[in-house]
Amino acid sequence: MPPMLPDFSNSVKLKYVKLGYQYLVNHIITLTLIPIMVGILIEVLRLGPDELLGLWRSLHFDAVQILCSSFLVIFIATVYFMSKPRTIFLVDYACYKPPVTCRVPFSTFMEHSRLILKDKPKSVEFQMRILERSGLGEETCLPPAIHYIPPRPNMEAARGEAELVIFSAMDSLFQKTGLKPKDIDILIVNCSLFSPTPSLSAMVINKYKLRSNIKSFNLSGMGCSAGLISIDLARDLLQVHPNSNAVVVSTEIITPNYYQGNERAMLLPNCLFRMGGAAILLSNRQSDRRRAKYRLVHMVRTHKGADDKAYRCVFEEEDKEGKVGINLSKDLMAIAGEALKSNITTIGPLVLPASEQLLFLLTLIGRKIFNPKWKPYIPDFKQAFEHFCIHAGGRAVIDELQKNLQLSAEHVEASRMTLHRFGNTSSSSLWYEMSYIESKGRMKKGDRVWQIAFGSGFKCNSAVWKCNRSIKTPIDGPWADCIDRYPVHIPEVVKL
């Protein structure tokens, strides 16, 4: 007897019940209006003319009257533009793209791990097994000064590695959006472990010098979510200068950030974060709506820096031996789910369709109410959003969230092939994975994108975009020469 097909009529029933209650909910007040508008409609018609003339007749205006309705009408409509915020729009972005010369690939990685630590075998396996579950490619690049042996991370280096990130970008940006330095007004410049002085802000004003009376800010600090906080500080102040524009370059500094000691939790950073950088213009400006890429719809930051075990969480410090690292305690994963959390209950309710909410209010009441024990309703954000673009920190963050969320694996596939292809580029890596989505052609107008991204201290940030129009595939950018492979299968563990 042949096995017999599963039976699928529950589930189908089921999926459309769902789908005939987020109609019904999310399209409640049409609903409504629709059938009292034809009441209202069929009533007039059977009114007839001569009655509808005569209602009309006994309605006495006189001018005072017309002339303070008027007035009325104006000042309230004056005052709620004048009131509402400035639309902030997302021009368009550049990605540094690191030379052939600074790729690492494992065996490259490995071999230098087992010369400086030659003395340290165990330290050595720990970054073998790092790497194999790591979710990074062959294709990864680090700094010059970092392909020495022993390596050489000195100043000087430093600010070579920063100068070539940060001015790639800048001039990629520069030739896609046609903008000249001098029309820079508002210049911000985001990088958490390396803040020399004069600052990286002064030094992108020297090289192109930008106008004296330019408004320029320089993060550092922040860690991975420092980008989105740049945005948010990018916005906050367009609101309050009119017809202006602001750049916003987001990067890390490897090279003086490498660590050369044997403390596990710190060798862990050597092994995720690469070279990696963006460069994205923002504008206030009405002439500016046609031609860009996106609009910025909602800003929400979470900070649990008041908590102890978040604020250690991600913490640079000496190790035994006097020597300076980055130290990701085991919490990290549980800290980060929290801030998540946190961040979600805040950003959903803005966010979110009528159908969702509602079944959240009604979980939490049941569970308030009748039964504690009864599993909290997830809400599905991919009703809420088309894209997702997700911090690539690590295999496991991506795997957490994807899960947490329930999204589908291609919901997560611009985050694993970012960390695949660039690895944990710190707070640009958010706009490898947008230029990811439009490389791939997926991009259209009004579909919505979460950025999410996470930071020392420990914050969790997002930024919600709406794309302004259907992008065209581009024919530069960070994958030009690579998109037609990817998205590429990445096993659990790659064996060294």
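Residue numbers count along the first chain shown, from 1. All figures in this text were calculated on a predicted structure; none of them were measured in a lab. Under this definition, the rigid core comprises the largest set of C-alpha atoms superposing within 1.5 Å between the forms. First, how it differs from the form predicted in complex with its partner chain.
A movement of the C-alpha atom of residue 446 falling short of 2 angstroms is seen between these two forms when the two forms are aligned on their rigid core.
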The other form holds:
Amino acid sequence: MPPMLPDFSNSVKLKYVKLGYQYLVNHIITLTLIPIMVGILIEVLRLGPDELLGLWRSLHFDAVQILCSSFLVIFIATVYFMSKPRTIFLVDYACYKPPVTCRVPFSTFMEHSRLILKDKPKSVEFQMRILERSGLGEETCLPPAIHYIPPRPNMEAARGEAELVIFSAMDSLFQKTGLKPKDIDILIVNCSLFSPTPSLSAMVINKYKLRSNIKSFNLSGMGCSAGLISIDLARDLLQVHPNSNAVVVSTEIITPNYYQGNERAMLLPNCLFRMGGAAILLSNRQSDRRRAKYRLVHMVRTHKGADDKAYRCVFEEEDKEGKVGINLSKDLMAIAGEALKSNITTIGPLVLPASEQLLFLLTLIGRKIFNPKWKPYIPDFKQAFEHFCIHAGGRAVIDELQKNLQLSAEHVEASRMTLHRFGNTSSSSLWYEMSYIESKGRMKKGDRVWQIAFGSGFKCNSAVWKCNRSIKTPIDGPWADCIDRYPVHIPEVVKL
Amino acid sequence: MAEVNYICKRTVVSTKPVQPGKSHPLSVLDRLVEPSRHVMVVYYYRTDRSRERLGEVTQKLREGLAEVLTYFPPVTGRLVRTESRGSGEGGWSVKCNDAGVRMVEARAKGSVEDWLRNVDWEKEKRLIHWEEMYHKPYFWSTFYVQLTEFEGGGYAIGLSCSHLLSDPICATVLIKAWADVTLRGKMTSPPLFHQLPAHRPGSRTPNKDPFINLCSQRPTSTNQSATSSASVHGKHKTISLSFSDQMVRSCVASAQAHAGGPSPSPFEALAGLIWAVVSKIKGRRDGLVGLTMGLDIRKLLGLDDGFFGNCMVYSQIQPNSEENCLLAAAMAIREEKAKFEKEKVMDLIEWLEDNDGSKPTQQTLACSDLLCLNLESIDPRWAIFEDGSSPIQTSLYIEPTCDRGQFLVLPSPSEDGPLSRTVMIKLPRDEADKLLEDDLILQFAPTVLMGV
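Give me the form predicted in complex with its partner chain now, not the form predicted alone.
Every chain and every other molecule in the complex is listed next, the one we just looked at coming first.
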């Protein structure tokens, strides 16, 4: 019928107009230079060699001038290359795969909850409703100390979990990269909620007998975005130390933080946080350029802690009975949205193509000068990146970001599937998501990846990586045995 | 000396998730069982403490258990009530919700040999973990495993499970699968969860009466209080007698009616022996007390070794013999056993299915009866978890015990010979003491494993 076709052809026309505009603006320099170059070439060919030689002689250059100008050129080139920041390569990374015996199906979790909170049926009901809508699957893992009835989160068990997770991830990393422990120059370990003395980085140094002049750091209390903060720290250190490598270990130790009270806002982390960890090898050596998987392009950190509401939205405190837990406030999503906007405003100019930036600029000018009621233009980040790794903090976070950035289901697939298979593993979830994309064979040379992480404070950190070489499947990683089953459809509510 | 320290209690889940929405309906034989009845088994093993650290075998067994539970979804499921067909509550069914089984880990002082030297029911109870059904059975685990390691060497595996889901033979099928997976990584007879075989639809003859005096395992309301009080007050004592191959042969010879006639099976002979002696002890000078005999009908129905569920039929024997002797008892048992034919058993199952809603015609396990179970089909070699290490002793209990007493005939774990048997007898305390001094029993010189 007539009405259908015009709409369709309209949208197709619009698409082509958009494409044309983007091509024009993004390649404006090339498009202006080519005619000029062609013009010069035609002129040169027309003039012929003798005329060119005559033109050259008429300029009256003598030897000194030529020598000075060439020295100037060489000097400027040297200064440029010296002051350029070193390229940071991500050689490889390894994610921890928990043993199958630590698996916690929904029914077991609910049963334990019921047995432990015998006289608090409302809290059990609440946990059940959270679990039903959480987006987690039946294969997520909790550490052994939480499997006991009642759970026994003592320090020994916490250290045991830390050793299990961190050492497995590091052994896996050594095996993948051929790195020798004695060659590690910088070690950064981040684990937000468990901070023993001596630190976890000291534990690693002790286990692997690392060098005595190693530069080691232990970041604690920085929440789920601490992984990217550690990468940022490693990058800064690698600028100062030439020819070095850095190992970053991101994990979250669940054992000591299992909340045993019944305050609802604090029970939420129990349902979502799961065991996981990752070890990453970064390097600034030119010899690693060939075999490195990624190159770090940008790192943007945004901190909204100056705002009181943002500061208190994820707060560790004692409840009425004196039990310690992490209180998540109700406006968490709104604050996350604000932090994201702030981060995007900084990262946009760095990564967006010229066409998007121009549109944004025009809309901004228009809003300021002509009509404030114009909708702000949300730049299309899909043009800046091929892959997105959104921290799998919970289903709500992923849904919110998908809506705000107008991403398709395929873009957020890595995040959703990581949440389903591994749960919220805090700072290491970004690496599980990267591993998912690689295992699916979607990572090609030149692809740009955007990792976004949120954390308590409230922080929003982003990292932009560029893929250095195409990664061939099958790869050895945490998804090796189950990648064929994914993606799965995750229902809105799982009936328990 | 023998102290058992409980280290922890946890839930063991299968290594692969169960497909959601699965359920395992209970068969008619399952539904005949009274919900509070449970089966308890203990297996004892030796280990070389110098080679294996404390806790190592527990971990290995726990990982093996997680592996094997993937193949037994009903074991990790939970009981739910289905819709009722008539008045009253609906029947039970198992929802396979992947919740797991409870496991308790414990340590005991001394070595396993020291423990076995003077063990009795009270002590063995500490090696088995059992919890009565909760008010809300959806959170109640139907299977419990306890792993106790002896500091001086050896370990004990205690398995207890609800009789609604599995009879003693089925419990040993689970242990066999667990042992196979721990030792070899794969099972020799994978479990099968299907309905009991029935006649083809065309050849069903409705409303045939059962061919035996069928007993359900439900105590009647008047007798129930009597049963529970007796077992609670511990008025029963357990005796475990091991009859060597040679002694069983001579018992069989004594129970033979006349030379050249049909030779009774070891079960008939031994069960007859115990029945006759217990009748005498209970004061019946002539004739025998009523006996309820439980027989395994797996082989009869042609079911595979891996069939999961209750598959035992209990029939009441009212002997009309005036004699109180081994021969008469063995003959009465033999006659009852002969009644069991495949067609008749299938008719019985049909009858049960038709009469599922109302069970007025079934007699219940009255406390005036002695209970006897034939568990010869349990192969002691089934429970080998480590290379070359077969169990040194096995104990099996069915709780709660009925007042009159019960005895189970099991094959012996020793390498003695194919006919050697272990009989576990539970009687009121005074009767148990008299049993050990009875001439007829002493004639066959059994080794007393428990009950001295």
